[in-house]
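Shown here is one chain on its own, the form predicted alone, set out as structure tokens.
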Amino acid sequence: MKKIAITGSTGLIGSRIIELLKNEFRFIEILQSDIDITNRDQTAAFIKKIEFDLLLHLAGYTDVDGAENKREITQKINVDGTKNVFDAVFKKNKQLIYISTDFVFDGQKPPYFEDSVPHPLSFYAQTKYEGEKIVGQKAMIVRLSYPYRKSFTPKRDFVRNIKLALEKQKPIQMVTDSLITPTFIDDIAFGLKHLINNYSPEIYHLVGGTNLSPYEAGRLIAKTFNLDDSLIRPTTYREYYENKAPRPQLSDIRSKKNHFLPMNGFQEGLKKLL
């Protein structure tokens, strides 16, 4: 059984990966209480002493708007932390998978494939792209997009945020002239199972099978959970993100390489949440 060291194991995605794949791999969780990945010596010493075959690097500062005001800590975690982890893993001659994001693209000329050229807009996206450049062609890069799952108490994804607002009868604004690619986290886990077992230091996109506007996504969520879709008010990309960090407007992200796992479309993924 392969030994997988994992950072970010208590987060939205990492915790579900462990739940679903705990009988496939032996996971070694690297917790914040174990090491501060921004501390190079501490990271090197910890990774040197543990035994693993591959390290799955999920840890990161992911608050896109918060990153604009907290640039120093975002840089330390997403760039310096990634370099510290990568260098320590590379020194042991072990494999590494770096989890990145569709936000590395600018959303101006979709669709985006594994060989599309990144052009990040926000500071968060810049740091994730810097992480990609650090690991380069010596590790696997897996880009994800708008991940969602059934339940996770510490953090709500965008699906559960919308569902909760509608359950509370709160009106919400959702963008009509933008595209997102929601991705069911269970699919991410099973996709990573294949990629771990068939490791190659290249870029992969593990993304959902549907590209749609946030407004359309909101209406599908309302329909699936029998909630009032009249509470969803249309707005434009420009209006909605006026005082927020920029996101890729047309985040139509796809894969040329995923011939190993059919990814659920958004409607199918929502039905599985039921």
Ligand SMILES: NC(=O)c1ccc[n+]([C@@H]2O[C@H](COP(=O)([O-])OP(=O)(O)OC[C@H]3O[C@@H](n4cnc5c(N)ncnc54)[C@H](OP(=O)(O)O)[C@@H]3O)[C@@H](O)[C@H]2O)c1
Given for the second form:
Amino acid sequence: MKKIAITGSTGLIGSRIIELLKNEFRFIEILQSDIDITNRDQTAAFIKKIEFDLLLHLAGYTDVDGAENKREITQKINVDGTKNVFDAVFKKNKQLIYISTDFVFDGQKPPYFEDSVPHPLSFYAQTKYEGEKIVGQKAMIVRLSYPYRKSFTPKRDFVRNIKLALEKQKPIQMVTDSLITPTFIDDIAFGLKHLINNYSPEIYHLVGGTNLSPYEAGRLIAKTFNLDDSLIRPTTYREYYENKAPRPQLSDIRSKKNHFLPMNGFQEGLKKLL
Ligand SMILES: NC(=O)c1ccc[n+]([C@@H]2O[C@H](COP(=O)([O-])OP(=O)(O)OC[C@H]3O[C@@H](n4cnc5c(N)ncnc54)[C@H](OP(=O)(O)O)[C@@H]3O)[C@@H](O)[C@H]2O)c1
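Could you give the coordinates for the form predicted together with this ligand, as opposed to the form predicted alone above?
Starting with the chain above, the whole complex follows.
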């Protein structure tokens, strides 16, 4: 059985990967209580000591709006942390998968494939792209987009946030002139299973099968969970993000290379949450 070291295993995505793949691989969780990846010596010593075949690097500072005002810590975790992990893994001659995001693109000229040229807009996105440049062509880079999953108490994904607001009868504004590509986290896990077993140091997109506007996504969520969709009010990209970190407006992200796993569209993914 392949041994997979994993950072960020307590997070939204990492915890589900372990839940779903625990019988496929032996996971060695690298918890923040074991090492702070921003500490180079600690990271090098810990990674040197553990035995693994491949390291899945998910740990990151992931609050996109928060990152604008917390630049130092975002830079330390996403850039220095990634460098520390990368250097330690390569010293041992082991494989690395770096998890990145569709936010590395600017959303001006969709669609975006694995070979499209990144141009990040927000500070968070810049640091994730820096991470990509650090691992370069020596590791696998897997970009994800708008992940959602069954309930996870420590952190809510966008589906959960909308569902919760509608359940509380709270009106919400959702953007009509923008595109997102929601991705079912279970598909990410099974896609990663394939990529781990067929490792090659190149870029992959593991993204959902549907591109739609956040407004349409909100209405589908309301319909699926039998909630009142009249609480969803249309707004524009410009208005909604006026005081927030910029996101790619048209994040229609696709894969040229995923011939191994059909990814659920948003409607199918939501049905699976039921
Ligand atoms: N969520 C999204 O919308 C999204 C979209 C595209 C790509 N991604 C990428 O996917 C990856 C995972 O995202 P996620 O949403 O699952 O993350 P998350 O829920 O925010 O969890 C972040 C993880 O990183 C760990 N971590 C943070 N700082 C650390 C440090 N200094 N040293 C060691 N570990 C540290 C956290 O540990 P603690 O639990 O101890 O704090 C946690 O396990 C990230 O790289 C993110 O950029 C996420």
